[in-house]
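Given next, in structure tokens, is a single chain: the form predicted alone.
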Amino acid sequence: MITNAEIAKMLSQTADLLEIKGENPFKVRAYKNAAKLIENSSKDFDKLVKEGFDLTRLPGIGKDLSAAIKEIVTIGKFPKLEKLKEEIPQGLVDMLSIEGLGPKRIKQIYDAFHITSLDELKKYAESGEFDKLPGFGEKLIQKILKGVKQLKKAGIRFLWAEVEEFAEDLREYLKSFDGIEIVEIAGSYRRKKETVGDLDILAVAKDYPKIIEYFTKYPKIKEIQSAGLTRSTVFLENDLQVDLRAVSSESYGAALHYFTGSKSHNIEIRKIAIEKGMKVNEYGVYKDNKKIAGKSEKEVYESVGLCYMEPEIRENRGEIEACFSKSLPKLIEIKDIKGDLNIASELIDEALNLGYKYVGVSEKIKRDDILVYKMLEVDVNNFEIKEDYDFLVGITNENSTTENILKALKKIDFLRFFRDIKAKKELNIDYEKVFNEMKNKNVILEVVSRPNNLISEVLIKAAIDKGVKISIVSNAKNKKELNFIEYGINQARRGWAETGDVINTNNLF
């Protein structure tokens, strides 16, 4: 069986390599759109193909793409992609991972200098040869050099929770500098993605060179890659890359929007601006070469006719359309949580101190000061109930099947999906069918907040769209882990969850 993510990755890689080759842009775009559709879909494309579903009924899937998807599902790989990899030097494929180097620019570099490796790329970037190419300014060349170095540490991504302590400590360190006005961490950290590749920090200060100098003296820095007048790049003790950019207060909002991303969201905003005869970049919003906005993100959005959108939902997954239709969600906040239905029994007093009205534990306990539910956990693949309980929680593992889950849904009250983010392991099931049945049986989706086991925000949104309620739980084994619920809240917000979608926002459950 093959997952949607694997299918989407093959189609996306095919699009990039076709673009490097200079193929028809309409064909390239078709592959990219199909990859995005599949990646964000709750439908199991492996199952659709095996059941004989006509994929051309789906938007953006034509006859050729349908055949490609069937080929991927049937043999587990895409021969067209394999052939492209043989035709295109591996070095050019590696360059796709460098910020600022899309397929078009890679083709431009190859056509001009026949560069086929990262070492050659670094050599030409340092020699000044790229100055001869249109569009290759100093900023892009620095991105290329930074990207080459990053690829030496290839593939390093950190759980959001692993980065949080470093990020917030660094934020406080910078805020303590005399003359600093604003410090904000942008990028995927601000969007609260489950994993983070690096940190982008923006700062507004009276004396930019001094804030850069102060930044590079941060005690947890292992290596300083660059330290310019308004920008510096360092690597921390844990190999996390941090970029500090000093920006003006007049451009702060535009820079925050630009560097928060996502890239796909920003592209759509720029398209809307262009249709209105405007230009949006990291310095501001311009009309007829006159700057009309840029001080705040709200100002940037409003200047192009849009409403402010929370960072967590800026993924180009319908948030712009929801803005136009005035249907953006009012996202859940941690203060909305009234109880935690998955904690160790010895933490009940700690939960009471947090103001919780009820908790869920693994044993029957009677308390007068807080409502305690017994949550009995069972394996959905095979279970036999031999004890009393208040609620039955079905637990999946990597071997769980759609069939077993559907059978379990007839008896359980909550369902927890298996996922191991670091090991890149998750269920390969028909989520749409499962969510439909969960709605029919009133089974609640348990969103476990442990950083490595967070369910994908795409699936949270798909469940909510089907009318499935969710429960955000810490799964805490000790006092510190009670705070894990913050990570579940982050993921729920990315899945567009409102208080009405979450059962433990009610005072009484």
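Positions refer to the first chain, counted from 1. Just so we're on the same page, rigid core means the largest C-alpha set that superposes within 1.5 Å between forms. None of the values given here were measured: they were computed from a predicted structure. Compared with the form predicted together with 2'-deoxyguanosine-5'-triphosphate (DGT):
Put the two forms on the same core and the Cα of residue 110 is off by 2 Å or more between these two forms. Comparing the forms between these two forms, the C-alpha position of residue 142 differs by 2 angstroms or more, with the core used for superposition.
For residue 165, a C-alpha deviation below 2 angstroms is recorded between these two forms after rigid-core alignment.
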Second form
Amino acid sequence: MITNAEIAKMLSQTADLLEIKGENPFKVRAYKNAAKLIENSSKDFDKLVKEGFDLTRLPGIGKDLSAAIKEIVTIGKFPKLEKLKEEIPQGLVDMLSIEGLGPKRIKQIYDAFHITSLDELKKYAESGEFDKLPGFGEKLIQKILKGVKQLKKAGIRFLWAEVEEFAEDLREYLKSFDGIEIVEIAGSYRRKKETVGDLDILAVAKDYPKIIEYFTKYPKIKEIQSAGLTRSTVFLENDLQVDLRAVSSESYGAALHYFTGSKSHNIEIRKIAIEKGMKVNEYGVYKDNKKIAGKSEKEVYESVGLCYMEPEIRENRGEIEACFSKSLPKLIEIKDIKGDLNIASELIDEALNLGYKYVGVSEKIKRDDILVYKMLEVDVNNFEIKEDYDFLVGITNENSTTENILKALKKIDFLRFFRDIKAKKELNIDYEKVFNEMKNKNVILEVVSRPNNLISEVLIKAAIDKGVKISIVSNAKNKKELNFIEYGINQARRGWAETGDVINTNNLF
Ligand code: DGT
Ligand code: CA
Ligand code: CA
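Would you generate the structure of this protein in the form predicted together with 2'-deoxyguanosine-5'-triphosphate (DGT), following the form predicted alone above?
Let us now look at the entire complex, which starts with that chain.
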């Protein structure tokens, strides 16, 4: 399912890129108009296409655009746009998101100086070169410089686990403010997303301006970008951006809902409210201009006829439909975990201390107080088994192919997928085929909890939907890393995992 907004965005991006390329202005205009038409239409274009509606009957939609829209709906992306993105230097595409720089000005700058990166853009803007260009005044140049700065910061994302310590320390700091009522960290941090762009903190306090002032005195702040009466943005020592908003307790629930996101979840909720003649914003839920909810999140959801949804699943991936069909998952929790099937052998005593009933290690060890399984790890690309084992764990690496994996699935009991989040590297395989075969052969998906190696929640969900079971493991090499399991659980929750989907929640294993 693709939304009108998403289709419109692809078409308008295509128009921008065509314009930067210097394409025929009529063509550019046609794409822009189509984007506007779709964005403002009350009809669902995804549905229109699927019902076989003849799009050329709409004003301004010719044969080419009709084919383009059909392609977008059918395959979820627009190949022409992908191709344009490949042709046009990334720097120029990035410049489009700078306020004040549209395709015309970007082309103007490119034609004059052949600039293709943000760094060059900054250099030229600072050196006064742009003064020579018609229409480039001091105000615009300052805007461009501010935009470059923001864009560069926006590019940095942190692993959730990397910001945890900072976030929790800051939470404690704010909680110690005199007169504080509530502190909550919303945004992607609350949704436990594997990476976090910035922190969005909400505070309810009797004295608004004073909490802002107190916040800006947090010792780990490197730079204060802004500090107003009710909101402030700062950068911490590690370059992490933090936004703080002071809100009233009357609208706390609405603010928490709004700033927890995700944006696309919020948009869907607002649509549902509108259908019922209501309005939802960060201050509350309104009907006939009267506020009917806002104090708690639960109230916000219920007032528009929806169920409360856990932050981890607020990604517009079917949670709203699941609420309507009463099939929302009851997400797994840390207390459900009964064992950890991937730890270093030296950690068995620690695991016992955690209350685990069984563990998996790489050696054969016999103990009376805890069940110890020998997990033999093999490279799926090529392996021979020469040892005894209890379970065989197939390990993939960057070069593993669908074929390698399908072959290995005949022998292995567990499968671990390669992923390096920071390096943006992951397997390029046919996951659907692999999950189907895992289900057939009863092979368990091993979810490694190392923050940089977490399998994506989308894949966890897809595997579970096929009936594949998962095992959440810490992969701990030392005592501290046994707690990594929390990250794996977060990701599994984002993948809609329930206790029954996770094998190491079971006592009898
Ligand atoms: P991040 O920081 O990139 O990891 O992701 P988020 O989800 O924390 O996003 P952020 O920090 O830009 O905004 C925090 C929340 O505020 C977001 O999840 C939803 C809400 N929000 C921000 N902008 C918009 C918007 O334009 N429309 C709506 N409906 N909600 C928004
Ligand atoms: Ca955020
Ligand atoms: Ca933010």
